[in-house]
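Only one chain is given next, in structure tokens, and it is the form predicted on its own.
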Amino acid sequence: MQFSRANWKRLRLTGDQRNVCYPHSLQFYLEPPSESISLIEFESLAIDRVKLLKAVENLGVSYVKGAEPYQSKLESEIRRLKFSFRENLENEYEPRRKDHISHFILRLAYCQSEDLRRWFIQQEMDLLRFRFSILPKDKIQNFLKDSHLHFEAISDDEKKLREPEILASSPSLSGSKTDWESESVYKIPFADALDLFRGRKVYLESGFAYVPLKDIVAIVLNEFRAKLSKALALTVKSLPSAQSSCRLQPVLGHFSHSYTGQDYSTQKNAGKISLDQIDSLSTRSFPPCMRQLHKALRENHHLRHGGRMQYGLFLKGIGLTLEQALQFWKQEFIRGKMDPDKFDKGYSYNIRHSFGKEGKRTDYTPFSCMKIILTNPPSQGDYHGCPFRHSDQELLKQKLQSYKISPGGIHQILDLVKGTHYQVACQKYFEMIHNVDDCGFSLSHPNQFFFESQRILSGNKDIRKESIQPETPQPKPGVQKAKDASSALACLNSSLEMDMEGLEDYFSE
């Protein structure tokens, strides 16, 4: 992709050259656009895709994914943005061609860290996932095809011929004999099905996967994740190129810094939250993560490494100063039977360091939900990672019975857990101990529970930090709040464009 201003000019396609270009609504971007486009146009695109992602995001932690409500708003949000998402569409080359560039513009940004890297390709899968469901039965074999995915689906002789046992093997397939007769059956090699196999949800035969179209997205987005992290690890070798662009670099920067959340890391409430108030805090305002590292903490008086870098940053994130943060873990160690001495040799340092007045003096910001769920799992011993993740079914209910939630609330908590919506599961239990029908926001950071539990608590008082991004209104405990869909849409569409103010006035400049 070349960005000139002098050598810009626009591809003029007709008809069949257009259907060649984009023959699909949805693709894996296997190949980078070959035609100039202008700076303008970089940046306004740019700034599409990232409304895009962010609305993918922010609904991913509000709804359950694939559920009606989550499929018709984001339907709505693709729409608005003027993003392809159905086939047989007219006119589908411009917003095709905007979806195609868009996507390589911020491979450009979003290739220059680890945590940028892992949020692009979540949004970028749940993106897929949703085109991916609406994409017509006739037109996934020819997608599979354009996609280098040699899938083929089995004829309807072989698949009778194997009918019990892929309907004994696959959950998937538990309804009526019309939905089976209606069913495509893929035969795929054994190891592109490692995770249906682990989870034991697919029939097994020679080598051979035989996966229903009803589980066949998830071994397409295996792919495009293999794909995507391939072509991003590639694009950082290629990135100084693009750098030395004095007009591409700054705006290349500044995507890179901004709208993947906030990360807490600004420091505007250091000192106002007391050592004192610390347990009081942990029952009231903390996320079940942060409860049960302070619980640990509290009985064992140590936390491992793992446990120490995620709560220790989240303690920073809600106020502690490095002061306070060093007589707080002094304080617990020593209970423990630690000579003070020795914490001062081997602890001191790390949390001196994790407020960047060490080493490369980094200041690192608290873990958000999605680095919490996805990485470093905690082993025999640990106490961090996410409960809703990590936790075995039956510990889980236990925890939630010693927090009060009632039996219907655990209910419908582990019901979102066992379809893997996480964060949503962790919205619901902040709904049910703040007594609220909906908490107005879309749950993404430890810190955000905190400070969103705190404004409730507090009376609506805005006591969080004033580089927090803006969200939606709050009830207060005990209202009753009907939003209908349209309403919940505008919110949404509002939120976003906040985030967005910023970026825009920035280009603008």
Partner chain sequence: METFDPAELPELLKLYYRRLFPYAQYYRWLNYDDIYIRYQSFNNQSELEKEMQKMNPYKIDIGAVYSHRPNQHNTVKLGAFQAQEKELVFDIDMTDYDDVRRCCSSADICSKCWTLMTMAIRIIDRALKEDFGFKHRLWVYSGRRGVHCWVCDESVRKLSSAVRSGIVEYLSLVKGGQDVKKKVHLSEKIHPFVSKSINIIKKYFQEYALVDQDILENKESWDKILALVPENILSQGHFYTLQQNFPKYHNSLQRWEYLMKAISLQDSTKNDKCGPCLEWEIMLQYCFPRLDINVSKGINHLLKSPFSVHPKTGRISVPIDLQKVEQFDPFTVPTISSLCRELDAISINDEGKEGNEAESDTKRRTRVSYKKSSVSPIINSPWIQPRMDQSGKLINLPANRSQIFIY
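Hand over the structure of the form predicted together with the partner chain; the form predicted on its own is what we had up.
Partners and other molecules have been left off, which leaves just the chain.
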């Protein structure tokens, strides 16, 4: 995909031509798109796909793939985000186009490191596997043919001839008469069925493997993985030219880490929390990262810079006003034998700054999970960060035990942590302390945790109208509405800029 402006071609399609472009609901993404699109569409398509892939990941660790409720939940996610999924529907051009273009955009963002590549390939494979699983049988052959995969089904006579051998070789065949009659068997060169024949899970004869349809999927997916892996390796080589385009650089650079939901900086909730509620709120509705910060603050009457940033902005997000914040921190620091004047001179500036009342007056946004997990890891004496990411297993276990989580729950959480699914682990914690089976949301922000918790605890009453719809990032109040997408992006990234402000020098520890 060429990004130099000179090479973008214009393609306008009408009516039937559009269906020819995308004859199927799924594809192998062999050809990059050749349209030109606006930068805003570029960004929004990509954001939607990131959301989709994150949903794929989430569902994949919470439910058994291929069975209910995974299948229906994934289908509704795909529908909600307006991507293609069903073969038989009419007017699927837009969703299929979206699917096509967004995949290629994400290749640019996710080719950049081994971890990113692995994640991207895994989720794309799971997505493809799902789409393939809902393809009607009669469409499968056509799809394979159009994708240049030469899998030919054998005739019934040939099938009958080898019935005992094929049944004895393929674990995926149950042996029931009805299954056998309806199952297609494909004849492919043995080398194309490596994962099947190496474990003797397929019948071989004269250099061909006789593969039932169920197993063809595994082969197709492997093909897909191999091709995508190669493509990503090539993409990363051509990336420098894409990055040199200053319009794309911010998008590509931050995508994989970007938070794509609400930013919790609106002052809608301001003043709804009173300071004496915070202690009880911290055990009932705070995510573990904030709960631990609050506890450390109460015990030590102090927090270091990283902790003050992370916790302070969170408190702002749950509704503390500037006045409340100043009172809150001062009270606590004074208990730690700090001189009130010193507080006024030093720390209060920082607090006012974070509310946008000092300096360049940017209203800083509370940190998202991604930001907390990926940046500024805690060291000795720090209490910020994500406990699921940054605490060692033993300590985490003890902490969860002190929070009265059941051993079964702790076990599940630790398993998720081992699989590096930190946010899903936090969701599990949410489910345990609220005693629900399914938290009902995909966690990506500590304030979201708080919001959802309050929602459940208050019985979903008046909070319903403020229900969260993760949309494209909203411009912050007080900031001029951006005409150009890049400055909108700059706002999104302001929380990243905060670290570079140099406040640390002011309060060096």
